[in-house]
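Here we start with a single chain on its own, the form predicted alone, put down as structure tokens.
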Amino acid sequence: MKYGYAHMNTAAGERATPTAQFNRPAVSDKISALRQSAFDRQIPTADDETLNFLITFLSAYQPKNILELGTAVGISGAVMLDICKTAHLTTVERDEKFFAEAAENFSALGFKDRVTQVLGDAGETIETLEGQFDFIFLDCAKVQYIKYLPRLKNLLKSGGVLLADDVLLFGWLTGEAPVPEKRKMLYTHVKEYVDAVTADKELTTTIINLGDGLALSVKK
């Protein structure tokens, strides 16, 4: 399978960090085409820096049991399965059209047997899951991150990693950009999440200024 670098693709409103020019994800040609199609249709999918970090981190970590909240059309999930050859992915999406397209993409890429897709609300779904996960990728409704945190900690094994995307909110949390009046509630809830994971005695957390901000938390 051929691999190539995805071209720089920063969606409108996202920050371009100083290191963006260097963080270009190497993905298979098939995944690259699916990813470009998602960008062209303005379907949410990880930006270059975030995806490159995910690829680099998982190449070393190699989790076996992954939980993803926010499948969209399956791009980040496919990348995780491509990097972690023996992993199983449980991925949750509430949008029926995205869910169906993701199923097609996982099948076309040969990942169907290593994926459990769940159609439904992330908050309701995580209450029904059993067992524990090595890696959790949190990339769904940002306003709900703080609400989901206690349950996600329970689902994370000791030594496991919780990675939350988009925690710097276009530079709002760092003060790089003013918070729009209509987004004050979103800002407040995401800041609550960042404050919670950085203060939590059960977690070791670092906030990473890549893409639109990542919070990487390791459960002790």
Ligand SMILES: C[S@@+](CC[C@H](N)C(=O)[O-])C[C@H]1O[C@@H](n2cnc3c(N)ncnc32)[C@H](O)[C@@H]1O
Contents of the next structure:
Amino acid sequence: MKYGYAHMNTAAGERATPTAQFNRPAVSDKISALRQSAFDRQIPTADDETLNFLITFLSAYQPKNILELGTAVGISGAVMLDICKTAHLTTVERDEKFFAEAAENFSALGFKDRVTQVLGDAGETIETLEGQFDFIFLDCAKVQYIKYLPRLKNLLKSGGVLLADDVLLFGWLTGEAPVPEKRKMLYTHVKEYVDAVTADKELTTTIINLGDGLALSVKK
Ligand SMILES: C[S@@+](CC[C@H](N)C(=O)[O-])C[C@H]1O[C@@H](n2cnc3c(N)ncnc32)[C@H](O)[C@@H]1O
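Switching forms now, from the form predicted alone to the form predicted in complex with the ligand, please provide the structure.
What follows is the whole complex; the chain from before opens it.
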């Protein structure tokens, strides 16, 4: 069956996959208002299905030390902190305006003390980070996912989870939609990531057909 894939900034409630009608995230009124404001201004933030998966998964998993690559204005970060009440979030964003707005949002929500925001390139930043994380949310430059993978595996604790967003690329990876000529490089690099995490003997991975596709990898 064919169906349209939502873009990352799909307005809340728009259908992405056949399951989207069921997968509605419940977030606080304050976060909901910030999220709607992001959608209204075309600021990228996780779609309903992806956010709902994140909420459901983290409600059970309860990581303590979270790394996010791709803060945007802090919506997914705020949701993760809201679900994981004792967790610390390190989150990286290269866009100065998004970084500043995320800082305001984290403060307004009372999360300031539980966040380390980094302004910079994700690839450069991960080389400088110390310690290990029990959850990594990879949600920035998709074309770079494959390049980041070896370092992200090092930054992940044994038993930790690496969740990469947007890995099915509007149905291009599943063959449901043709790959536009101009996006072949993006397709190739994301396919390399999916092939790498599904073949990696140090990871156990499931590709999940929700939102725009998730790769959930657990480090052995
Ligand atoms: C999909 S958005 C993140 C959405 C956010 N995680 C959420 O759900 O609310 C991706 C973000 O990654 C940032 N980004 C893209 N490439 C980056 C890079 N190489 N380093 C750091 N940030 C990057 C973009 O500026 C954008 O804000």
